[in-house]
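One chain comes next, on its own, written out as structure tokens in the form predicted on its own.
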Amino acid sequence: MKNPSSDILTEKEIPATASATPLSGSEAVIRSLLEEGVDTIFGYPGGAIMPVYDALYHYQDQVNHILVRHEQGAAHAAQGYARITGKPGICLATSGPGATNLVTGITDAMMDSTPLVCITGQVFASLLGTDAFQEADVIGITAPVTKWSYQITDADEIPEVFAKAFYIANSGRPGPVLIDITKNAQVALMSKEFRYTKCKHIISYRPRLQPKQEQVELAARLINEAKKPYLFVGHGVLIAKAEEELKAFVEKTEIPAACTLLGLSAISSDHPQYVGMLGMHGNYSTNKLINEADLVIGLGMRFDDRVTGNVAAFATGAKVIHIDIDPSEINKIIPADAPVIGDAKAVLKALLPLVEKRERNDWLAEFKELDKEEYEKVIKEDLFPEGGQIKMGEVIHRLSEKTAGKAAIVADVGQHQMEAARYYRFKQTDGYITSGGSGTMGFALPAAFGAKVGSPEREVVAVIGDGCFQMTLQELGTIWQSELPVKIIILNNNYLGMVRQWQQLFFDRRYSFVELKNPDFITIAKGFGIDGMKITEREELDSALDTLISSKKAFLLEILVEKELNVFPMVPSGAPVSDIRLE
């Protein structure tokens, strides 16, 4: 796919345009990124973007380039290292499929906020439209899933481009953008000297990050006069960098704190002001208290119909306060009586000196009292079974254990990913990395890698589905050839999971192409290079759990699970967040 063949020129066959300084604009690019400070970039290399590649060969000592196995696994790399780092991830692809193969991920990384910057290849600027090899319109086809996307035809664009995609990618709500560079541009010399200047502003682009005073005081009244104040935590904290001011708040506040999935790790699981997880398999009082409470506020989250369920039905006795750097956020799903926008930090910082010390206990008494109703009908069993086969919850609970809740978990989509959210107890920020608003499957074992190259030093853990994991399982040769030792475990139930659970509890069991006849996971893993485990008896567990996480490299464990375990509580998809059913 990736066929080198399409006509290259090199920098010896294009005339000289005048420049006092004759840099070539592939090497602008790499110069360019290292003005950003880019240390790593994922990516596969190809006909259309060779001369970028050639431009980096004399930069190995600078830049880390990692060659992944297929450009959808760039993608989600990157996702991987830019949610651990909050620095951009860095894709580097070819034209056509290349280009295209990285859409999932872009898209992916648009649901999720998270700052990508890919750079692809394309045909020389006098091919544009003319159906050449390889040729596809990048640019239409990533418009409505980037925060900006440019073409450069001209080597000279490219130092003032590259400012403007970091600045777009990492500012106001991150996402991704995309630069798509003719060959020409590539090969060609700058008629001008190379300068780059850091963008730090654009005219038609101001995101607000300090909130507007009379929004934060009409916010801070609402909050003192609540009784039953809520807050809905979500990852705009983590983006914002704002869990001390988070921590402050609560504390003074002693307001119950709910995370969405992506606000997961927000606040330590452990801290007495930390209900749960709101959404459709989230905890059975985080969801069923919505309508109980006088006040929701939304911080950094934007109400999505996964925490929502039935929009009539929420929050109907509470007004609200919706806090989120994106104006286009606000009152799009749930009406806002005090919108306030900017950055989660600043507006936390804003608010702490107005609102009043207060004690919820009674409030806080609500949620204790069913939590203890979710414990006796689904936890007890999900954690401590008496028998029957390993479920999916005491390998992640006793995975928490193990990790002390300081590990960064990666899950892919599916019931191992509730699981892992639901019973992983998180005591360390960033510690959950999955796909949200996309859900998308293979998301975790390339995402893993990059979280662990964005932070050697941490234990990461990819929690994967054995349907996700055969997705993208060809970044286990990326993994093996990094020597990194990201750790992986296979949560194998032969079925496509969550699928099935909606077909036996919504389509009167008629289970419609959703088991799995596995490949030997472990025969593979060892193919690339990896050791591997897999085990099927609960006496096995905590042995096999410690081998994996002493392991000094990169290992598999594979685990067989219950067949046809269901995950709740569970909202039914567009019904009320108050009929969560225990069963």
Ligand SMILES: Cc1ncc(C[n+]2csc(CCOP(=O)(O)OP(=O)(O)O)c2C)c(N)n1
Contents of the next structure:
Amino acid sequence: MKNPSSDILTEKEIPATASATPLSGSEAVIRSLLEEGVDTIFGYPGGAIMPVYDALYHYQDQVNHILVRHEQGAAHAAQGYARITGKPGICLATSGPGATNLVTGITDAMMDSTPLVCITGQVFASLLGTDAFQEADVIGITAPVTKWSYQITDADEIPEVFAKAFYIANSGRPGPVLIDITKNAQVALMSKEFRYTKCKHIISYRPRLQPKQEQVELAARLINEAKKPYLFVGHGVLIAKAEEELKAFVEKTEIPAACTLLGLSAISSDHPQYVGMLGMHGNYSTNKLINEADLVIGLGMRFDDRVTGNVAAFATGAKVIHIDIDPSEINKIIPADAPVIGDAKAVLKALLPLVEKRERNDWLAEFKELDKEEYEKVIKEDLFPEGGQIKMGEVIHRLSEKTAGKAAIVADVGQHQMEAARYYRFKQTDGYITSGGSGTMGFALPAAFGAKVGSPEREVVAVIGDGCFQMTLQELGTIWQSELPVKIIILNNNYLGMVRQWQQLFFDRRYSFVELKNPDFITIAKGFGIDGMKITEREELDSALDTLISSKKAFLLEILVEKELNVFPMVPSGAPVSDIRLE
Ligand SMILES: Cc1ncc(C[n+]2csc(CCOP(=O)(O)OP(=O)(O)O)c2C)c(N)n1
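For comparison with the form predicted on its own, provide the form predicted together with this ligand.
And the full complex, kicking off with our chain again.
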């Protein structure tokens, strides 16, 4: 591993803070975190990280440590925190199983470009490679799923490595970094004074924020020439905090704008130019009309397979502008006629004066026409059913109205995730936090309390399936102990619903191991000191949601929903998006 200081340019004008008395490595860890403005750590102690926990004991008034119930919960909570604050989420874990329990969350963060700084304890450097108690090669294990990782074996390295880690995690395309610290480095005293200089520049890593002018000009020319341009808004817009610029851009150009799953809430669901969600369970018009467009603009999104379907049949008549901060995304899936490398905010700012003001009522009307079809065949029955059991869609619709579209919805993975994405009307940015790229069941409960810690004023509602809930339900203990007023809705269909849907549609209804015998969720919640209520009837829905929302403490609402509900529209896996089915 390279010396971390070898390629850091220390800028003279950045003030360094110093401590004259030698610090232990562990204290240097905490001081480094404080220098980076860290106020919250999600963690779980154990042998190889005990010195850091001991140092933390003395800094409890400056750092809020949240004791999770499983390290996977720490990683997802840190993700929830990072997604809502834009700051890196911090997790702390011991070596071996503590570190490997983080891996699912780290992978998830890598897929969804979420900045995390994960700190793991490690056995003494002298024992490395001996299969010492709780030794695991966490650097090797996480190398493919981290943006950067480093093993510290000497206390003196700590400030520079931390500075570098924070810079890498939250610059360019954000992502998780991992710092593994051997126990000797934690207990040793530094041989030099603690000086902390924030890292702003690394020679071998230079994310481009400002786009090249010629790339912007080419993109603007294609936009001005296009008759049916179509904008795909991705997570990059939220990460860059470019919502205002996006609004100005769509209002000037009147280009129809659709969001990817992770791009949801970057533009208000009520905006006249907003046409809906892209992807496998996105809207009918947004998928159908991709092949009508003569220009597709991918903005801070990566054309993943859930959006493109069959790539060969995707946007066949369109030129493509691909705007992304990560050059490796360009031409990865869809060849770009006009790539623009840069931060979404900077690119939109540069484009805005160059694009012409247009009216595109006819083009927009094509979307509205197909919307009517979707409404008649799918939405009406999902939101306003005349009988039968409660549907997921109507729950989300009522929740959306009761929270005025301003809650942060933290959804887990499955049918409920898609229904929440489809039917919540987002009126405030960072309104939808979910596991997109990895689709990690168990994400929502810990991510929800992480988001609540990051944004205490915001109503945070976790929307979770009965299967997903049982993957991380022990985190109710964290919510209880930390007194976090997180609202939890379990949409219970007694099935692994999304898998059951696929078995019904594509495996001739052979329901292979998808039915769940569920515990009494309300009793479980009560066991964790959390109030709850279960409803089964439509007449109870409104008052139950009112109880949930008005509760000053955490509350769990279990809603028994239609058992064999299917999420439509749907693009069958691997099919062209234009083959989207309404039933
Ligand atoms: C860790 C993990 N294991 C398996 C899957 C595959 N999977 C995707 S959705 C799903 C079903 C989720 O069931 P539930 O939480 O009840 O939600 P529903 O689809 O019924 O709304 C499964 C098993 C996954 N995404 N993640």
